[in-house]
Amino acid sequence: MTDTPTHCPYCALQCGMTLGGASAAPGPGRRRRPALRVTPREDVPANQGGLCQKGWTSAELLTVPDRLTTPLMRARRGAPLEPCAWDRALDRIAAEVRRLRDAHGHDAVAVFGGGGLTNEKAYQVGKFARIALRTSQIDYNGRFCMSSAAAAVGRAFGLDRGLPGPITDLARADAILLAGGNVAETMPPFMRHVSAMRSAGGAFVVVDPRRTATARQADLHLQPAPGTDLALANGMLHLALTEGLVDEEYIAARTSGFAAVRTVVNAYWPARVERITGVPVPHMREAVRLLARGRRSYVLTARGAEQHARGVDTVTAFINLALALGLPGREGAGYGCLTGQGNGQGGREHGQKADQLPGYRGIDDPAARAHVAGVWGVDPAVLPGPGRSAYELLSALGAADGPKMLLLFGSNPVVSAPRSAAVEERLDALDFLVAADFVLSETAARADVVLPTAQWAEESGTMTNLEGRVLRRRRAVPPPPGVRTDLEIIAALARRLDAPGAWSADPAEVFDELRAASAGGPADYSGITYERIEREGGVFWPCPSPDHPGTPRPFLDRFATPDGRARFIPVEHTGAAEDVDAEYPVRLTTGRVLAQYQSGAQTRRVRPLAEAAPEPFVEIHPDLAGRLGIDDGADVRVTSRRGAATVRARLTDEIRHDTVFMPFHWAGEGRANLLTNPALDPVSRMPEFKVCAVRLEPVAASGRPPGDGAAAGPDADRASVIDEPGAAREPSGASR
């Protein structure tokens, strides 16, 4: 077969790779399809020839033994899922939509999308919800990922772009502060840019309650208690003021609102912030001095700072620090947020969010409604208004005033949503559940109809990486017989529902429509074409015309606010929504590991990844474990106010004495999201994944539940996973 240049199916780094001909015959029990050879690409700036273990093994996703190749349907609730023909499955779905819509109104049917969908699919899912279903009830799992940073960046700069410039700018920085990110495990190739910076004399500062693989490579590690990042950022700004490190000229020329922030941070004197966070004052002072020592420094945030009930304010505090130092809007400097999911940036720009239309337009903006309705060929009046955010939507399923039917694309909320046992109950309360997936994930296993979908290398489209660079994903092989793409599924359902307008299943045609719908919006793709992406290796949005060069650095001349100035916004530390007490005396924080990705529906099925990270665990400091009588490798029950999980103990001195850590990639009794707190940020509606109160108890050997997700193969737990890459030259997965 011809070599196909494309991009990894996992994280937002979107590492470049080439898929080539068969490197080996399929193993025993594998479907008889050629095994593709993965080769990293040197011409993609994000990874520059590196891949992580997930990237190296990504082609194995195409031949997992339990892959679905025919629709499945239940004859009735409680009956088993059985194979059926496509027409029968699609006819049944359309009939249920009509029945429930006639009985309960348009909002009786809901849609839940995913941050891993291509731009074309994200756009078409939003269009389908608004004019085929005419429902306001649509959101997506990116609400659990980027929403707090997006809201904070939008209100400070007027435009939500993940990084303020190309990722290669990082290598020339004087310093980088990364708050709440473990990129050495979640996107390892990112670290080559950090390493280049350090080799040239730059400093790397990491803020994390754990001494992660990333923190071990830092010049300075700040280790705050979970939920105290906002106080830390305010305290660092206080130190910048008292030590004369703020850029007063920049503040006067390019910002507004600093006086109110100055007043607030006056109350965050160093000793107070040390008491709140546990970070020693000398460490805070050193971090500020490192950032301020040159004009080319970055403040970056990731999920650890964002997934809180005050996540928007926490990100805002770090933006305030960056603005006070004069960083945003300078070439080779600024504030940035690290997008997580593969299309986390593009997936939130084109209509999957409850409050947005394509082009990052507000759904309640009359001009935006008129423009998009014109592209779609409908009256603006038929477009619904804003709907429920992700967790609120999941919580309303099956309720008296909530949706009675859900169509799910590219998501597995049974594993990924907070307080997931309650989410299971709501899914079971639905009249009808439809899941489009490539395997029978934990959520798909509860569905009334499951539609088998094509995988990343079997379809074309575009992705927008963490830089805001629009990239081509190219089809290397056809899907297996019986499998359809999401665009084909949406088009078939739209025709059955007599939806107005055009419903193409051709990604190129859908992208052309997306370009028209986005024209004039904040995320304007109208000047981007497949041909330009091919020719230029990707195009940065906004790009409003074919002769526009794209916008790799959007804030150099002015910010996207009405007056062109960045906004300082005063924010106060209030602590986590749930504090520790005598009954639940330990803080739990959650996150990822190198060999797994998101809910695990994909990576847990890839044998090398399942062998590298076979089961969930809880990291505990030896001092805490000693007080609780917990041995390394022993079974531990971790209990919060929402549920209990049983996992193995992993003792390490690289975590705080008062904090434990659990990764969230596994299903079953070791599911971290059985415990997490769904307290929502008032602006972004992001749940507080990163901190809740728990207690730990040793479990007798006889009390351990059966292992879940430890194997990958025909007899493995039929779980669910998602995606993510990093850096390494060899298939071992080690960093180069």
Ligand SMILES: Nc1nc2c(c(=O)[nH]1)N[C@H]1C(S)=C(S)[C@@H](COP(=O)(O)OP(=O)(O)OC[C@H]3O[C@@H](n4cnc5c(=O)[nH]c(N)nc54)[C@H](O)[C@@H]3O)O[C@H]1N2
The other form holds:
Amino acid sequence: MTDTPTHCPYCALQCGMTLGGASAAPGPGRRRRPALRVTPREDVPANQGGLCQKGWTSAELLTVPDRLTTPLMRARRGAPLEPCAWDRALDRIAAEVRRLRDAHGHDAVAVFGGGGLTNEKAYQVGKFARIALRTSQIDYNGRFCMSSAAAAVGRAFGLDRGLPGPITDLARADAILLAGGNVAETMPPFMRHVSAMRSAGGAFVVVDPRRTATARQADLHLQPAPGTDLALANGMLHLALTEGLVDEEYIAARTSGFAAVRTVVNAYWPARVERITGVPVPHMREAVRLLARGRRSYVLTARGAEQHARGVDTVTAFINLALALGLPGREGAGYGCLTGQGNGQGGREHGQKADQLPGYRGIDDPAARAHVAGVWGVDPAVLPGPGRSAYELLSALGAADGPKMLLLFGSNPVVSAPRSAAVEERLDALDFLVAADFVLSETAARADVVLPTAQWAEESGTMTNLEGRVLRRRRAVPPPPGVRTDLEIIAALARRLDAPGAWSADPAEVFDELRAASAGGPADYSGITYERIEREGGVFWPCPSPDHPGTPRPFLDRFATPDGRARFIPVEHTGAAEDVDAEYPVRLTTGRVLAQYQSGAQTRRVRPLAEAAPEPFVEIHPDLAGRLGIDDGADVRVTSRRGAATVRARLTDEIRHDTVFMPFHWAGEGRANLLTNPALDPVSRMPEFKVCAVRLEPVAASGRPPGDGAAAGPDADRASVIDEPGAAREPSGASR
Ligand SMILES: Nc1nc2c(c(=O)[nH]1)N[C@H]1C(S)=C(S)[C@@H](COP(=O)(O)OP(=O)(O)OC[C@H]3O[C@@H](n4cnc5c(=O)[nH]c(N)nc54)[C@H](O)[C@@H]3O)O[C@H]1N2
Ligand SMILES: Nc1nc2c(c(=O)[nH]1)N[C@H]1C(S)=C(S)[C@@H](COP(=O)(O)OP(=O)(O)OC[C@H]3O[C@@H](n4cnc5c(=O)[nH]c(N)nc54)[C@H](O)[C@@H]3O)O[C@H]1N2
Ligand code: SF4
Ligand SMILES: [Mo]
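Go ahead and give the structure of the form predicted in complex with the named molecule, now that the form predicted alone is out.
Full assembly next; the chain just shown is listed first.
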């Protein structure tokens, strides 16, 4: 076969790679499909010839032994999943849609999408929900990922586009402050840009409760208690003011609303912020000085600062800091959020979100409805309004007023959703669950019908990386026999449901329709074509016409707000939704390790990755472990108000004494999300993955400690209290 230039199937860095070396014809048995050879591309700015271990081993995903190659169906609930023909599976799904919709209305059927889907698929999933199912009940896993940063950026700058410019700009910065990101593990080649900056004299400041692989490479590491970043950012802005480091000229020329922020941060005097965060005042002062010493610095946030019940306000506090220092809207400087999933950026633009139409349009906006309905060939009146956000949608499944059926494309919420034992109960309360996946994920295993789909190297389409650069995913091999693409599945279902409009399964045709639907919207792709992407090595949106060069740095002249100014918004620290107390005295935070990806559905099946990171664990400081009688390598039971998990103890002095950390990549009794708190941000509806209160106990060698089972069932009353953002929140102790 000829070599195929494409991009990695995993994260938002979308490292360039070339796939080659195998025969184009699928082997006789799927197990014997020859593995493709992965070679990193030097010509892609994001990775410049680098890949992480996940990228290097990505071709093994195509040949995992338990790859799905035929639809599976249960005759009834409780019966086993059995292979069946495509027509039977699709007919059954269409029949269930009709039955449930006739009985309960259009919102009886829900859709859940993913930020790993190509732009074409994300667009088609959203369109399918709105005009084939006519349901308002659609959202996606990006709600758990980027939603707080997206909302804060939209609020401040009027347009949500991850990084403010090409990633290669970072190398020329004076300083980068990264709050809540462990890029050395979550996107390792990103560190090349950081290293280049440091070699040129720039400073790297990391804000993380753990001394991570990333923090170890920093010039300065601030180690706050989880859930206190907002206070930290306000405190840094306070220091910038007292030290005369704010850029008054820039503030006057390019922003609005600073006076109110100045008043609020007045109360964040250094000693108070040190008490709240645990970060010594000299460290805060040093961080501010490093950021302010030139005017070419970046403030970046990732999930550590964002996945909180006050995530939007926390990001806002960091944006306020960046604005006060005069960074956003300058070339080679600014605020940026690090998008996570492969198409985390494009996946949040084209209509998978509960409140959104393609092109990042609001589903409430009459002009947007008219435009998109025109492209779809329907009356705007048939388009539903906004639906429930991801966690609210999952929580409503099977409830009296909730959806009775769910179609799932590209997520594994049994492992990745907060308080996941309750989510499992909701999935089981459905009349009918459909999952499209290429492996039998923990969620697909609970479905009534499972549809086997093609994956990255077997399909083409576009992905928008963390820079906002639209890239081509190219097909290197055909899917195994029996497998269909998501676009083929959606088209086949739309036809069975007599949906209006065109339902092409050809990615190029779907992309052309997406371009038309996005035209004139904030995320305007209308000038982008597959040919241009190939020729130019990617195109930055917005790109409103074929002769438009694309927009690598969107805010140089003006922000996308009505008056062209960036908005300062005053925000106050209130602390985590769930504080520690005598019963649950330790803070738990969660996140990632290098060798596993997300719910692990993919990476747990790739042998070298499973060997590198075989099992769940909890990181504990030796002092805390000593107090609790926990030895390194011993089994520990971690309990929160939502449930309990049993995992291996990993003792490390790289974490704060008062905090423990669990990665969330595994299913079963070590699942971090048995513990997490689904308190939601009032604006973004992001759950508080990054902090909750737990207690830890050693598990006797003979088994579990006395007490109830591994997944304590949440009682409904507490659930409704905790779901109310802020309701379970107590004032944060100044002594933490
Ligand atoms: N190996 C690997 N890489 C991935 C992924 C993966 O699953 N595995 N997933 C991809 C996706 S979708 C995403 S969203 C990104 C996520 O990328 P990151 O945001 O870098 O990943 P996390 O590990 O979730 O969180 C980063 C850090 O936040 C810290 N943290 C926890 N609580 C707090 C807090 O309150 N404040 C601060 N400042 N820091 C805190 C954690 O200690 C952790 O080191 O990674 C992408 N890349
Ligand atoms: N405790 C805790 N929980 C978290 C987080 C955390 O930091 N802590 N992070 C959150 C974040 S940032 C994220 S992004 C979520 C991610 O969590 P999930 O949404 O569960 O993400 P994945 O594990 O990537 O699940 C993708 C599933 O879809 C399949 N799939 C992949 N590509 C395709 C495709 O193109 N088509 C179809 N049909 N299927 C596909 C995969 O095989 C896999 O089963 O987890 C969230 N959960
Ligand atoms: S950093 Fe992300 S895109 Fe690059 S090889 Fe690793 S997983 Fe793939
Ligand atoms: Mo994510």
